[in-house]
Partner chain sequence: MATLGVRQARGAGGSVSLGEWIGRHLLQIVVYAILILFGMIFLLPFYWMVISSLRPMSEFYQFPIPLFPHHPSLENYRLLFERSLFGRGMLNSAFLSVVSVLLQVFFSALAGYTFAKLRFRGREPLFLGLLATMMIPMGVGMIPNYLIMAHIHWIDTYWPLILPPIANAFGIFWMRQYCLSVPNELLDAARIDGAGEFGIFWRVVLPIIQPAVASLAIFIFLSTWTDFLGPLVYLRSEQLYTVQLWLSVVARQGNVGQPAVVMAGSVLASIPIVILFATMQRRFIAGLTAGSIK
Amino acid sequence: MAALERAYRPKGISYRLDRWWRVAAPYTFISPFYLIFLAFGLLPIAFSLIVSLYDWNGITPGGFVGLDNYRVLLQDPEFYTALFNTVYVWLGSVPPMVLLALVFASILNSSLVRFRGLFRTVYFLPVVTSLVITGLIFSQLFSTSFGLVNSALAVFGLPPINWLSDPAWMKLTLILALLWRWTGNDMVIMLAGLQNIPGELYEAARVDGAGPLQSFFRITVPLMRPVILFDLIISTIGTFNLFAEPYVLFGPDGGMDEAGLVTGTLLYQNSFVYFKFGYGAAIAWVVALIIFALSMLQLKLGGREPD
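Next step in my check: the chain by itself in the form predicted on its own, please.
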């Protein structure tokens, strides 16, 4: 039968077009994604790399300076201040955030908790709040003159704290803002991972006499390692690209003694305040390399089997 079909199959133009379309159709249907990714992903990345080699103000043609932007960047004390502040915020926010997200997700994944859907919504609400609104909320909460936090301290007879202008407290304010906003987002990721763990494992552990803490550290944490690692990496990327919260709280210059200056606001300051787009592109590429190195380190450490 197959031989007869081949023998009587038309060999004209329509057949060749049909055969060509059968080959090209899958690529045609997936091409919009790749065209959009090329236009808004790869080309801007390549363009930023080229811009980092020029002294360009965004309007007039800039002169080619080679690696001078990177050389100046590595000798710029302001860059190291911003990098130190970013690493400080990263260490102060990401590990507690991931831990809190895992704990909250474990609690809300339990069948013993009532109104779980309501609590999940409440925890996730800060994520859908505008970044600018989040910054404004915290600027009001931690205001020195009429902030709610200082009002609460006054009830206990404690002096007011300059949360937004004292370098000793500015980073803590930013860390608290990040914890409030992004813990719910990480909790949803953890919750999705927890729901893939078979309930029979917890039942068997309960029969063997394991308590909630033992089940958490012996079952939940080991089986959640890939999810925790993923969450750590995306949280690291988010922290090093931080912009809206420190910008609203401390301004583009980072506030007093640049204690609130992070790599995101430094990039914005150089690119859109001083119009040094070449230097800003160099900052972006150096930060990208730092993020890549930290991600590879986390993958290496997270991929090790526990002893």
Contents of the next structure:
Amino acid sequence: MAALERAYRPKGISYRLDRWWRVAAPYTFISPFYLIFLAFGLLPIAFSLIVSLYDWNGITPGGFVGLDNYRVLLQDPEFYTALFNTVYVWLGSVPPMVLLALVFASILNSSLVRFRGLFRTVYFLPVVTSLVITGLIFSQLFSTSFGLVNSALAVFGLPPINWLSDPAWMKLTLILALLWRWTGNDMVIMLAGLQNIPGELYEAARVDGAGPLQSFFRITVPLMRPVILFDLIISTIGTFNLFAEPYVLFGPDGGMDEAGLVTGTLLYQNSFVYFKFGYGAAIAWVVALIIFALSMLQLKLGGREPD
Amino acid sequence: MATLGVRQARGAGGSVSLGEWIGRHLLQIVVYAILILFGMIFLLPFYWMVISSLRPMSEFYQFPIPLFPHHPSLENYRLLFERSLFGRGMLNSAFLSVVSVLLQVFFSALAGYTFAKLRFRGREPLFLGLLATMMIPMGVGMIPNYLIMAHIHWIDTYWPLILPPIANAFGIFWMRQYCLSVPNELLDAARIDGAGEFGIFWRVVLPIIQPAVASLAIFIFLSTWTDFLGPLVYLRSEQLYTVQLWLSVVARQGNVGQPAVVMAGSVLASIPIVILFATMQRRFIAGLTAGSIK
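Given the form predicted on its own above, what does the protein look like in the form predicted together with its partner chain?
Below is the whole assembly, all chains and molecules, this chain first.
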């Protein structure tokens, strides 16, 4: 009854409110995202460009220094150490990770392999582990005096290795930790991509006498190119944002000879240990540019059709 | 779909020569051997975490290390709670994670529903803008955010960890995709019954999209529970420390930081995740792939 009555009084206040709300409701519902993003996403990014132009140590700004922070950064040997280490870890971890992920995904996509669910779960389990715990577990597995790895070496009569403090081995330890933590993540993405490849293709290849390896390289790899590319790019971004694992494994300063110093550590150290905010902002921007350039490069190389 | 050709001959046409038979099974054997070997490698660190946490101090430095502790004990767990506020850290993390889940899921679902089902001027450009925000490198916002938080005296509070993540572009995208499948007739019927715009969302839409809500909730819980950089940058007092912060701190403290105690903490910090993962595994993996491939 009430609704009927309201319909007969179209000029009432509640009617007008109703109409107004019908227009305003959608904007109200989506506004929290835009307001919060504006305040804590967009403004800070613009602001960080400004911060990077100041000699900004501590909470209050010092003088305007123009591009000095960037100039100092490009002459800072520590920056090149961090960059070298990051690229080293990137080259050492991403290609094997993507390859392993693709191979596992291909195997675990086949309906003729049993216990697929179990294997997928096992390979995926590290992905839900926190990065800190990953670092802690690996620092124990690879500990010089009580680590499982050195204990295993001893069984074979091999001398212990200083996995966490010998610059020659530190990056390998980090790469192994990353492979363990992230391969399952890439695998799940590859699995999703494989679902889109029609099974008839493999059937046809088999009828034509193609072996499993031929099928893998002639069908899976070419058809999965966009997914592989996507994987490569997110792994690249991930490597350049690396922080928690090296922090836990080697400490906040990158460990012995700074062999474990990566760009993420350098950024954190300058910003939140030394409170050199202007310099830190410059590092953040240069790293963002490098990530952007590397992603573009991969898109360009990977997007090209093979001859 | 036999991507690696692990496929047996089937049916009447399956008469194969002996050599072929061996060849086929050899491949299977090799495939399973690889799967099991890597499976063990993937599980080993977890096994080591649990075993190390149960190893009493007297056994910790034995060499070569036994694969099982001779006298397993919970001593390390007792030391952990005795010497640090780790229990408090677990509670803090639980609080932060639950609050983040509630807020982010609510606002993501509301906005996702709006983008999927309500018609309004500027909808498409606004949504494209939202998607574009996912590509902005958030690392560069870290320092200014800190300065802003310091300016409004939010350092050493939970606000910097709770508020900014509410603008969850991925969450909105995820909820929108799911809301697209909600039948329009249902919404129109509710509208004719006199339900308000928010009432339709709260009483009609939200119950239907439960599966998507659950996936997103898991995802947010996990990312909040495991977050390290945020708490490290913003929290100062030990009373506020999260579980990940405690783990990294305990690992560096001489008196508490025996490796076995650290592993005990790692085991405890993993328990909520393991429970969540074990009960909601399918949802979790579905959410992960949907997020990465559009």
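Everything quoted here is computed from the prediction, not taken from an experiment. Rigid core (definition): largest C-alpha set, two forms, superposition within 1.5 Å. Residue numbers count along the first chain shown, from 1.
- Shown are candidates 73, 147, 171, 45; the hinge separating the rigid parts that shift between the two forms corresponds to 45.
- A rigid-body turn of 14° separates the smaller part from the larger between the two forms.
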